[in-house]
Amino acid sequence: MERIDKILSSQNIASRSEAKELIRKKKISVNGRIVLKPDEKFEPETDEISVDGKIISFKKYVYIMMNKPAGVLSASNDKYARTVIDLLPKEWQRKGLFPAGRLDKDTEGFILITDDGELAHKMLAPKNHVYKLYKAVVDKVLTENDVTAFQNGINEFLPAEMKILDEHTALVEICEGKFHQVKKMFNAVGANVTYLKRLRIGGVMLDESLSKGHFRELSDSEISQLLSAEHGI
């Protein structure tokens, strides 16, 4: 059970003070009964809550797939640069949203934005072997020796899969997410990454219909597939 003003605030429908004003105007009802006090408690997942005659759809957590553009920070807020949260319209922003895992500022592609800390932890923990797939363009000609080096593990990084697409382009699959990992692995074989894009997290591919900076909610099946340990390029 939660306070009605807290429920509305969590869904980005009204701030606590705005909820109080809506209640004063008798614009909030639960199960057909007008709510009279902001501290009245209800079960948000089973009670029917209406605001100004419109039934709200309660979501305990949200899961947003964004096609992150280069030049945007993977952060909840920053004083000096635009973040992935800043790209969300106000009606999508709610308390506790954060990017689950980071992409470098100049890296593009699939980033998950959520307020489900438990799922994010499971998704990011190396022991759970949730693989992430990247497309990389580098400044040297790639060879099978590089593929073997990735398979054997480089420096402090676990083994990774690489598939060469053309002499300067490859797919790379990792189950870690260490700082600048893909770039550092390529650096170790004498290559500098000039372009990097994340294509998949777990069993969920980036929706290629999303242009840079655009986003959509994940389906229920996609949410469950985020923690898939299946992999292969």
Contents of the next structure:
Amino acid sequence: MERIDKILSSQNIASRSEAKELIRKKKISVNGRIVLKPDEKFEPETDEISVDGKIISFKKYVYIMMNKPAGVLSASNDKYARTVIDLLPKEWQRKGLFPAGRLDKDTEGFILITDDGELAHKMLAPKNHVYKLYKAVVDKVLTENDVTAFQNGINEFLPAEMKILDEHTALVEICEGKFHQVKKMFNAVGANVTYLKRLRIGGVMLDESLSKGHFRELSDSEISQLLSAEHGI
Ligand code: URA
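Since the structure above is the form predicted alone, I would like to see how the form predicted in complex with uracil (URA) looks, so please show that one next.
Next comes the full complex, and the chain you just saw is listed first.
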């Protein structure tokens, strides 16, 4: 059981004070009865909550796709640097949100922000083969030998697919997500990564209409596609 004002704010419907105001105006009802006080408690997953006559569909977790800009940490909080959570407006900042997986500070692109620990765990476990696709720009001319080296598996890393787009640019697909993995793999073939962007997680592409630092919620079908083992460039 949870306080109604907390339920409404957890669903980004109203802040706690806006919820109080809605209740005062008798705009909130639960199971057909008008709620009179903000501290009344309900079961959000089973009780039918209406706002202004419209039934809300309760979402237990949030799933946010952000286009992370370079210069921002993929952490929940940091004393000195800005984090991806800091980029969310206040009304989106609910308790327990964290970035699922790490992108380096200078890496851009798709970061999933959620409070669903179980899904994040599944998405990140290498055994589940959720592939992540990156675009990398490097400082040497790439060759088919490099593609073969990636295919054969570099050092401690599993075999990975790489596709050369132009002399200095490639797509790389990995399913492990070890620390600095893409950079280390390129280093092993004599290339430094000068730009890195994550384009896809599982079966979900980064929405290219999201400019850097912008975000949107995932649709239900995208949420289920996050754990898709589909791959191939
Ligand atoms: N690999 C890296 O080297 N850096 C990232 O941020 C992600 C994958």
